[in-house]
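Taking the form predicted alone, here's one chain by itself in structure tokens.
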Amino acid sequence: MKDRLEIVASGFGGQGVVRLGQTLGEAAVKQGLRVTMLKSHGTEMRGGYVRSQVVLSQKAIDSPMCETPDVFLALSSSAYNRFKDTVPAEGIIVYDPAFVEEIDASLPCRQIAVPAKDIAVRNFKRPIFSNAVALGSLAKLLETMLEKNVVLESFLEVIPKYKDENRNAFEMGYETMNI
């Protein structure tokens, strides 16, 4: 396992970007890690911009900035454009093409299209659990280092409503991520 991994989840406001990156953390804490979490966003209320950087480490971590992330969430082709030149060779960047509609093939890192949005509307009738399964899809993709259960009782605690859906949805994304 990495002494230190980074991921950086974006998009716009509403999506639940924020609070993936609190469960992120939340279970990692639980799991003995050490966590820092750093969010920003603009001053709109829903709609604009949002960033959450997680950074998960066994040791002391010197920085809660994400440099070079391991791992790239992109909700949104603006936060795609920002982001995508951060991620290194070996990192991943996982979209949602409902928000991304372009990629950059030239890039030398991995890329999966995780379809969120429309598994949430499909099976939920409602965009609102496209977080959970884009949880889902980063519990898969961060299970050396993160317990698939104690990801998802994590993210029934920070959002402690719907939970019937919200765990099918992050099953439905744990699923969908092909690694």
Second form
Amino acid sequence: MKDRLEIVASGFGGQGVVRLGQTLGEAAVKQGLRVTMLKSHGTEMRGGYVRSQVVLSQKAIDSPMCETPDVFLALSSSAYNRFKDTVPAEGIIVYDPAFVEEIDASLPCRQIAVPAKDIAVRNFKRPIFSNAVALGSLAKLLETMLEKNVVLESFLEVIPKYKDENRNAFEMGYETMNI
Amino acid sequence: MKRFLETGNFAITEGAILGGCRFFCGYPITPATELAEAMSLRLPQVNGVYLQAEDECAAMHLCIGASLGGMKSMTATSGPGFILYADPYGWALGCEAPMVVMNSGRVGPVSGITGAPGQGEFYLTRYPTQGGNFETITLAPNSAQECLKIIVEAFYLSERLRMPITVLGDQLLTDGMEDISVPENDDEMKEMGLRVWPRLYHKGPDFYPASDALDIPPVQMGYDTGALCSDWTPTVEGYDIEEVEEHHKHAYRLIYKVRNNPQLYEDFYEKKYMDDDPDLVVVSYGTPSRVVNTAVERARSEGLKVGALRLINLWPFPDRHFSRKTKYLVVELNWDGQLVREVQRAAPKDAEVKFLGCCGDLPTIPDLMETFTKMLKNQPLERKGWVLEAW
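Output the form predicted together with its partner chain next; the form predicted alone has already been displayed.
Below is the whole assembly, all chains and molecules, this chain first.
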């Protein structure tokens, strides 16, 4: 495991960006890791910009900032454009093409499209489950560090409603991610 | 001991309850809203009282009432609410009512940016009210785990010194989440270095002694004690008076009970790589110090002789840390520079004191590294996108 793993998720308020970061953090605590998770947001509950920054480590964490994220989940164009250049060559950007329309092909890192919103709408008729899909895809990426079942269990604790839908959406995201 | 992924607000709530807090009155404000929320849930579970007041001014006044009634009380807010404490803060100082005041800084002035961290109340916590003739104590933790300890310590200090204690944080500290360990009983508290002590009650005169003595239990109203609590000068017997000589005694106590007992708070600081007289000392407090620590570690690995000094006790200002003639870089979450002024005052006149300010976000490690290198090479500091004249 890396000394320090940085995960950034960013998008609009209401997309579940904070819950997603919190879920990864909860899963890491359950596995005995040290965790920090920062959330920054505007005044609005919905529609404003939101970012969560998660750092996982086996040692105590000093800086809680994700300056060179290993994984960046972009759920809006503005989030993508704001943070894409912080991802190093060995990092990965995961984006939802429903929200991020234009991709910068000149970036050195891998970029993986996960159509989370489409999957959510197609299968559950509600875009609200797209963060469960996105989380499932991240769980696949982070599998060497966080156990999939622990992530799912933490997610169902963090969001105790619509458990069946969330579980299914999570699994679909997990299956969608090809690495 | 329980382990959680939780916010600093949660850690502060649990710390307060461990420290004996059973009364919280506040007015919710980002980024301290979750603190009020957690208190409203937790206090009734431990036979405590949660009250939401009509505004911050009333909230702190209600805390004074609870404190004089014998309860350990606390309030919490952010900058726009802290300024409304100006009146009750003075009452609490004057009536020597112990309590803890939490301020989670966001970006100002006025409402500013709610969901981003700021450090704009450094001086305001020193002068939270009008009139002068008092000393204040401010403590600034930099992690959720440390919040737990500092809040307990703030309650302890507030009782030993009979005064309100301010705990200064920021949005990242209170809203950010971290893994924290919470003790479940006194033994676990002691094991984790948290203080455990009995609440003392004042049962008789002298109510307001004209001395710097510690360990005079807080005044408690009722129970046939007969002591008065007003906005006038209190006398030893517990009456109030408007008279210069009596006021001199009162002011002496308010200032020197703090100044003459530095052993209670002067150990609250953290030094990293400071044992070999570093060529550059980076000074900070609160959340930015965590980025500074990482940057200083990296600087050391690249052979730069840089050290980090983190202040936890901000007021009374610890001048003694700045007696050495060297270079100082002060890192703060504001663009106007507040802590840097105190460092300039406390450092030798020919020491080099520079400022790196951020507005709304933490400093980055590359920016810090660049500033370290330039200062060590005696190069002028440039500002990106913003020019500050003074520093």
